[in-house]
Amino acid sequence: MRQSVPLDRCTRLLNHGPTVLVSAEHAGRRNVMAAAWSMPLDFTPPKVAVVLDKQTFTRTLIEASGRFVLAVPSVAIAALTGQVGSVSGRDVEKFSDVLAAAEPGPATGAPLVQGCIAWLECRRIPEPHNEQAYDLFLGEVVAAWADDRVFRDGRWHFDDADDSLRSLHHIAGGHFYAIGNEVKYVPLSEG
C-alpha cells in the first residue's frame, strides 16, 4: 500500500494544497499538530515550506532535533487531524491520546502517522530571520511515500479510488473539504 516516491517527483505530494501533519521527536518527546501553510518550494533537492507558530509544541521538537515529517491525512482522518489541530502537546500525548498509531520514519526517526496518504521525510534547514519573524520553515526532503491507491506513476489518482482517501483543505474555522474531481481540459495548442 505504502510505496516509495522518487524525490525528484515529491513535491507533486503538497502541490495541490492539502491540509498537513507535521511531525517531530526530540529525546524520547513526540507531538503532531495540523497545518494548512505549507507548500513545496524546490525541485532538486526536493524542498518544502511550512508555517509553525513561535506556541506550537511541534516547533519546539523541530529546532531541537532539525527533523520532521509532512504527512497528508485523508477524509477518513478528519475528526483526529481536527483534533490533533485543537490542542497542544503540552498538555496531551496526541500520539497515545488521540491517534491510534505512528512508526518512527526510516529516515529521520520523526513519526510517520498512519491513516495518511503520503508522508515526507524532512531534514529542516536553518533559517532563523524567516523562522524568528514569519514562523516560516524549511525542509529538505529526504525520503517520501505515498498510498499507492491514490498516488501512483508520479501523480494523484483521486477520481478512481474511494472518497475517503481523497486529501483534506481547511478553509478556517476547523472547517474541512475534501479534494474535489479532476477538471479535464484541451490545451489551446490542440484545439
Given for the second form:
Number of protein chains: 2
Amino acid sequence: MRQSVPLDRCTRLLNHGPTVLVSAEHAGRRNVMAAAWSMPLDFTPPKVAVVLDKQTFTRTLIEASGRFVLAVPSVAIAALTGQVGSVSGRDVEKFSDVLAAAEPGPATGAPLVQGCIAWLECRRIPEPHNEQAYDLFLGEVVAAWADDRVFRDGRWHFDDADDSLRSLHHIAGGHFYAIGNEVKYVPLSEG
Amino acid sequence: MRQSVPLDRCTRLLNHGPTVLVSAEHAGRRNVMAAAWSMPLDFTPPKVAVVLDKQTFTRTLIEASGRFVLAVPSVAIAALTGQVGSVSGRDVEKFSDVLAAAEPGPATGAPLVQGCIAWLECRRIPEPHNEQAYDLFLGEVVAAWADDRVFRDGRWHFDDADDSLRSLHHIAGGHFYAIGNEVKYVPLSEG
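Previous: the form predicted alone; requested now: the form predicted together with another copy of the chain:
Time for the whole complex; same chain goes first.
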C-alpha cells in the first residue's frame, strides 16, 4: 500500500497545497506538528520549504538531527491533525498515541505517521538567515512514499478512491477543507 | 463584490494551498503567470513566499518594479490559469485578453486579474541569495482583497457558494482539482 515515489515526481505530492504533518526524531525524543505553510522549492534535486515557529519542539529536534518528514494527512485523521496543530509536545510527549503509530523512515529515521497518504523524508539545508529571520526551513527530499490507493503513476487520483483518503487543507482555527474533484476544462488555444 | 481584507487576516487567503496567478507591471509592460509553489510566511507584517523561475518574464518585471500580486484563480478561469501556466509572455504580450481584464492594484499598480477570488498586493523583500540560489522570492503584503461571495468574516466559505468560485489546486501537467467541502470532525481531547 505504501509505495516508493521516484524523486523526480515527489514534488507533485505537495503541488496542490495540502496541510502537512512535520515530524522529527533526535536522541530518542520524537515529535510531530501540523503546518499549513509549506511548498515545493525545486525539482532536481527535489527541495521543499516549510515555516517552523521558534516555539515548536519539532523545530528543536530538526535543528539537532538535521532530518525531518513532511507527511500529507488524510480526512481520516483530521482530528489528529487538528490536535497536533494546537498542542505543543515540548514538555511531555503528548502525541504518544500518534507516535506509537509511526515507524522510522528508512532514509532518515524520522517518524512516518500512520494514516497519512504521502511522506517526504528530508535532509535540512542549513540556511541560518532564513531560519532566524523568517522561521523558514529548507530541505532536500531524499526519499518519498505514497499510498497507492490515491497516488499512482506519478500523480494523485483522489476521484476514484474513498473520500476519507482526500488531503486536508487548513482554512483557519482548526477548520479544514478536503481536496475536491478534478476540474474539467477545455484548454485555450495558444495561438 | 471585491472587498478589502484586513492585513491580519490575509494569510488565510493562501492557507489552504491554492494555485496562484503572479502578476506584475513595469514601465508599461505587464505579465501574468501561474504558480503552484507559494505559501504564507508570516502574520505581522504579513509575508508570502513564491518560487519564480529565472526564465519567466514576470520575474523580470518584479525585479524591476519591486511589486507583484498573488491572486487566487477560481474554477471559472481554469482554462486561463492553465494557459498562463504553460506559455511565456516574454516576447509578446500573449495574455492581452487576460490583462485587458485586469486593473491596476490600488496599492502597487500591479495587475489585479478579473475572475480571481482573492488578490494580495505585495512589495518584494529583496533577498538576493534566496532569489539566485533557489528562485525563492519573498514579499510583504501591503493590501489584500477578496470576493465576498466566498471570503467573509476573515475566512473562506466555499460550501455555500457556486462551485465555479472554488479555488484551483494544481496536480500535474495542467490538471487541477477544486477545493472540496469542509471536513466535519470531533476534536480529540487535549488531556
